[in-house]
Each structure stands twice: as C-alpha cells, then as structure tokens.
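As a starting point, one isolated chain is supplied in structure tokens, in the form predicted on its own.
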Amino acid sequence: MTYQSFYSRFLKANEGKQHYACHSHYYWPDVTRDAVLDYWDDSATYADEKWGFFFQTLVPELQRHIARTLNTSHPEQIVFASNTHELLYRILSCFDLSAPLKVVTTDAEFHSFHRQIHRLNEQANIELISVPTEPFDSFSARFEQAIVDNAPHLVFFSQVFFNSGYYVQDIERIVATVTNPERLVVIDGYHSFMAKPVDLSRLESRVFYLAGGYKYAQGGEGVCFAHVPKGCSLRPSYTGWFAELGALDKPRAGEVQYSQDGMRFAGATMDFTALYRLRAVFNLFEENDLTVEAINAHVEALQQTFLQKLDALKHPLLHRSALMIDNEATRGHFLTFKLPNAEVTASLAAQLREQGILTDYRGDRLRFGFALYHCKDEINLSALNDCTG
C-alpha cells in the first residue's frame, strides 16, 4: 500500500525534494489541517466552557490512543504539555534541588535534557554520571553497572538515541536494575513512540515515559506527553492549575492539592490545537488499520532499499562502513553516518540540499530518516555523485 495520499499537501508544497529529515520534522497528514479548523470551531462554539469540553472529550480520547500504543492499562496516567522539557522539569521539581541529588544518564540525550541537567550540575550538590553509549554492544551492561555502583536518585535514558539511531531493546532489564522503588526512572521515548513497537505493560507502574507529536506521531509541535506511574504520589513544585483537575488528594490544611492520576504532573493553560492534530492522526491510522508494526516494517524496507542503492554508488563518504548502526534490530527509523569531522558533514549536507536531498546532521553525524510518505521506487541517490563534502 502507498501512503502518499495521506500527505498530499506537504508533498505538493515540497515537490521535487527528497525529504530525509523526518526524524526531525515529519510531514503532517492532510487530516491535521481539518483538525486545526475543528479546534477553532469548537473554541467558538464552547467559548468559556471549552476547557470542560476538552477534558471530557479530546483528552480522554487521546489518552486511550496513547495507552494502546504503549500497551499500558491506565490511560488516565497520560498527561499533556507543550513540550517534553516542561514535563521533564516538573519531574525534576519533585526533588529538593538544594539537597544531594545523584543522576545516572548517557552522553547522547536530547539537547534540552543535556542543557538542563548540566546547568543543574553546576550546583555542588548535584552529581552527574554520564555513561558513554559507545560501544553500543556493551552499552546496556555498562549502564546497568553504573546504576548499581552509584544508586542514583534519578535514571534517565533514551529508548532510541537521537545522534546514532541506536535502539535500546532491553529496557526492562535496565529498569529492573533500579531496585529502590523510591528512585525515579525516566525513559525518553521521542524517537521510538509511533516508530518502533513499544510495550510498557510490565513497566507502567515503575517508569515515566516522555514523548510527543513532533516526530513520528506526525501531529507537529506543541503536543507532548508523559506516562506517569500508577499510584505516583509525588508533588511537583513546578505546578499549575490543570494539576487540580479531577479527584484530588485527601485535603490537608494549608497544603496544595494534586490530582490522583497523571494530571498531578500537568501545568496550566495551553493551546490545544496540537492535541486536535494528534487525535486526527490517530483516527486516520485507526480508520486504515495502520499499526506501528506496519509503519516499522515499511520503514525497515525503505532503509534496506536505500542501503542497497548506496552500495551501488560506492560513495567516498556515505557507505556501510560509516554507518553507525548496521543491524536493523537495534536501529531506529533513521540511518546515521559518522563522517571525518563536523566541517565535512555540514558541507555534504549543504551540497545534498542543493540537489534537493534534505537531511539532518549533528556534529560529524549525518542522518537520513524515512517515513510513510516515502516509496522505494522514488529513492534516487544519483545526485550523491556530485556531493563529496
């Protein structure tokens, strides 16, 4: 089946381009345009009553879609925000940031987390243990050992690392290493959600899971979420009025109250346009029986076609020996090539852009992402012969 008809507006607007930066910004399906108009119409219809309407209809529907995708049994534990950084800092605000705080993470986390945790690490009471992701074949063992050796208050890691595409398969074993139930585990799932099949059924009472709509969920920016462990009673100090919606904690005189589900990690007033877009995408996929497993199979087939065509070119820079993750079982939805240096990488990316091949790069790593709107027959790498970095 071809899925290009879902994306006719974006494809028409970018005709003549090969868009391999979808791991950064996925094209939006056409249904998201109607969703924006639906949001406006509902806002006009319900006016001052719209918040009640949103939280009675839109939010529960999206929570159910996400819970099914993650294979969790408590949709009410899903909470929304405009970005994952907001949710991250709300989790961090459960700690006394003036007291000793030990964090185990990796050297390959998304920029906002990297920036935030290193800023906090400037405080004398914060201890940061950053485990290198490479070599990948020993990453999990080394990460688990760092958890055992340091007994951290917080463990934070990605399921798919943004700067390599390495897919961490044994997340359950890593989480099991954190034996103290008072310690927090946060998984950044932004590059795995709606790309790789995710099953949190055995982890749903233990981990926070962060993701959103900007990348593979195809809903665009402004709609992110956290799965909050069932029964969590933490009290974020960074909090807003949404966190009071629903059933509250047992009242205590002079104490701020929180919802008893995932909404305890909610913030305040936000634009719900993006939630409408994301719901439209979920509904589109449901109507077409399009599962994450099918999406993943489509992308894996595209990656193999791309690599076969690349093999035939014998390009001096882009070849399998420069590919960071050659095993598709441990690879996300993008191919990452490690080039000689950042300057060569930037130059090659610029040359590719001039040829209508849109990629994405970080430092010395050039990334090619694949999407539903790609077809194997339309992968054309002949222009690479004129791009040498």
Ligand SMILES: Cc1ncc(COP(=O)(O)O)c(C=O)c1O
Contents of the next structure:
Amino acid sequence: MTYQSFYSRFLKANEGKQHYACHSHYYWPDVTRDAVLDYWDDSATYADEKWGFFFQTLVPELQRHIARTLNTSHPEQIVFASNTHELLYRILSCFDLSAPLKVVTTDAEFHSFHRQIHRLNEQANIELISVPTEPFDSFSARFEQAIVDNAPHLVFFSQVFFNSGYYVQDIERIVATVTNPERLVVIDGYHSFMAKPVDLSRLESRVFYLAGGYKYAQGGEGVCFAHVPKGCSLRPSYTGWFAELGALDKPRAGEVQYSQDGMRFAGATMDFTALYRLRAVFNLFEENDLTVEAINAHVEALQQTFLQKLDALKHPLLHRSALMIDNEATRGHFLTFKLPNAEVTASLAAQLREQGILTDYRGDRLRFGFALYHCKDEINLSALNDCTG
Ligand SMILES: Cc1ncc(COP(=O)(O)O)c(C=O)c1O
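How about the form predicted in complex with the named molecule, since we already have the form predicted on its own?
Next comes the full complex, and the chain you just saw is listed first.
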C-alpha cells in the first residue's frame, strides 16, 4: 500500500527530492493544512470563549488519541506544551534545586536535556552520572546497575537515542530498578512515539513520558506533551495558570493549588494551532485504520530495501559495517552510519543534498530516516557513486 496520497502537498513542493530527514522533521499530511484553517475559523467563531471550547473538545480528543497510542488508561494525565524542554524543566522544578540531586542519565540525550542538565550541573549540589550508550548490547544492564549503585533522585533516558537510533526494548526492566517510589523516571520518547509500538500500561503510574509532534507524529512544531504518572502529587515550582484548570488538590493554607491530573504540569497561554494539526493526523490514521504497528512494518521494509540497494553499490563510506545498529529489532526509524570524521560526514551530506538526497548528520554520524511517504520502488541510490565525502 502507498500512503503518498496523504502527503501530496509536501511531496509536490519537494518533487525530485528523496527526503531521508523525516526522523528530524516529517512531512505534514495534507489534512494538517485544513486543520490550520479550522483553528482560524474556530478562533473567529468562539472568540473570547475559545479556551473553553478547546479544553472541552480539542484537548480531550487529543489526550484520547495519545493515551491510546501509549496504551495508557488515563488520557487526563496527558499535558501539552510547545516543546519538551518546557515540560522537562517543569519536572526538574519539582526538586529543590539547591539541595543534593543525583541524576542518572546517558551520554546520548538530546540537547534539550543535555544542555539544561549540564548547566544545572555547574552547581555543586548536583551529581550527574552519565552512562555511555555504547556498547549497545550491554547498555540496559549497565544503566540498571548505575541506578542500583547510585539510587538517583532522577533517572532520564531516551527510548530511541537520537544519535544512533538504538531502541531500548526493556524499558520496564529499567524502570523496575528504581525501587523508591519517590524517585522520578522520565523517558524521552520523541524518537519512539508514533514510530515504534509503545506500551506504557504497566508504567503509567510510574513514569513521565515526553514526546511531540515534529517527528513521527507529523503534526509539526509547537505540540509536545508529557504523560504524567497517575496519582502524581508533585508541585512544580515553574507553573502557569493552565495548571489550575479542572478539579484541584485540597487547599492548604499558604500554598498554591494544582490540578489533580496531568494539567498540574501545564504552563500558560499557547498557540493551539499545532494541536489542531496533530489531531487531524490522528483522525486521518484512525479513519484509515493505520496503526503504529503498520507504520513500523512499512518503515522496516523500507530500511531492508535501502540496505539491499546499498549492498549492491559497494560505496566506500556507506555500507553495512558503518551502520551503528545492524539489528532491526533494536533500531528506530533511521539508519545511522558512523563515518571517519565530522568533516567527511558534512561533506558527504552536502554532496548528497546536491543530488537531491536529503539526510542530516550529527558530528561523524550520517542519518537516513524513513517515512510513510517513501515507497520501496522510489529508493534510488545510484547518485551515491558520485558522492564520496
Ligand atoms: C530525542 C529528542 N528529544 C527531544 C527533541 C526535541 O526537543 P524540544 O521539544 O525541547 O525542542 C528532539 C528533537 O530533535 C529529540 O531528538
């Protein structure tokens, strides 16, 4: 089956290009354009009443879609923000940042966390334990051991690492090693949400899960979310007026009140256009019975075809032995090739771009992502022969 008709506008606007940067920024389905106009129309219709309208219609619908995708039974635990950094900082603000704080994380977290935690780490009270993701085969065991050895206040890790594509399968085992219920676990799911099937059913009262619309969820920038553990009574000090919508905690003298559900981690006024776009994508997929399992199968088949075509080329830089993750079962939706150095990588990516092959790179790693709008027959790597870095 081809899904290209969903993306006719982006595909037409980029005719002749092979877009392998979808793991960074997915093309938007056509329905998202109508969604932007719907947002405008609803804003005009409801004017001053629009927030009530959004919170009664849009927000619960989107929460339902996301909860179903994560297989959680508590849609009301989903809270939105414009980016994951805001939600992350709100979680961090639950700690007394002047008291001792131990954090176990990895050496492969995206900048939103990496930069922020390293900035905080400039304070003497923070102890940061950063577990190398490589070698990948032993990552989970080493990460679990670091948690057991250090009993951290916060555990933060990605389900798929952005700089390799390694997919952590055993998240439940990792989370189980955090035995003290007071300690926080945050999973960065940006590269797994809507790409790999995710099942938080047994973790929904235990973990924060962060993701957003810019990548595989295809709603574009401006719509990120956190699943907040059911029963969470934390009181983020970085808080805005959205956090007191709905039923509130019992009032306590001298204390600010919070919503009882995920909204306790909300901020303040934001542009909901992106939420309209994301809802339109979910509705499109629902109407077409398109599940994450089917998306994943489509992408795995594309990766296999791409690698077979690459085998035939015998390219000096791009070949299976340069692949960071060879095992499909532990790989996200992009292939990462480790090249001799950052200069060669940048130069190869630029040469590919000139040939209409769009990729992206991080240091010495070149990434090729695969999407619903790709089709096996259209993978054409012959131009690679002219690109040697
Ligand atoms: C693993 C991961 N987390 C988060 C993000 C986005 O972070 P933010 O929403 O803070 O911009 C990205 C974006 O590329 C990412 O790769």
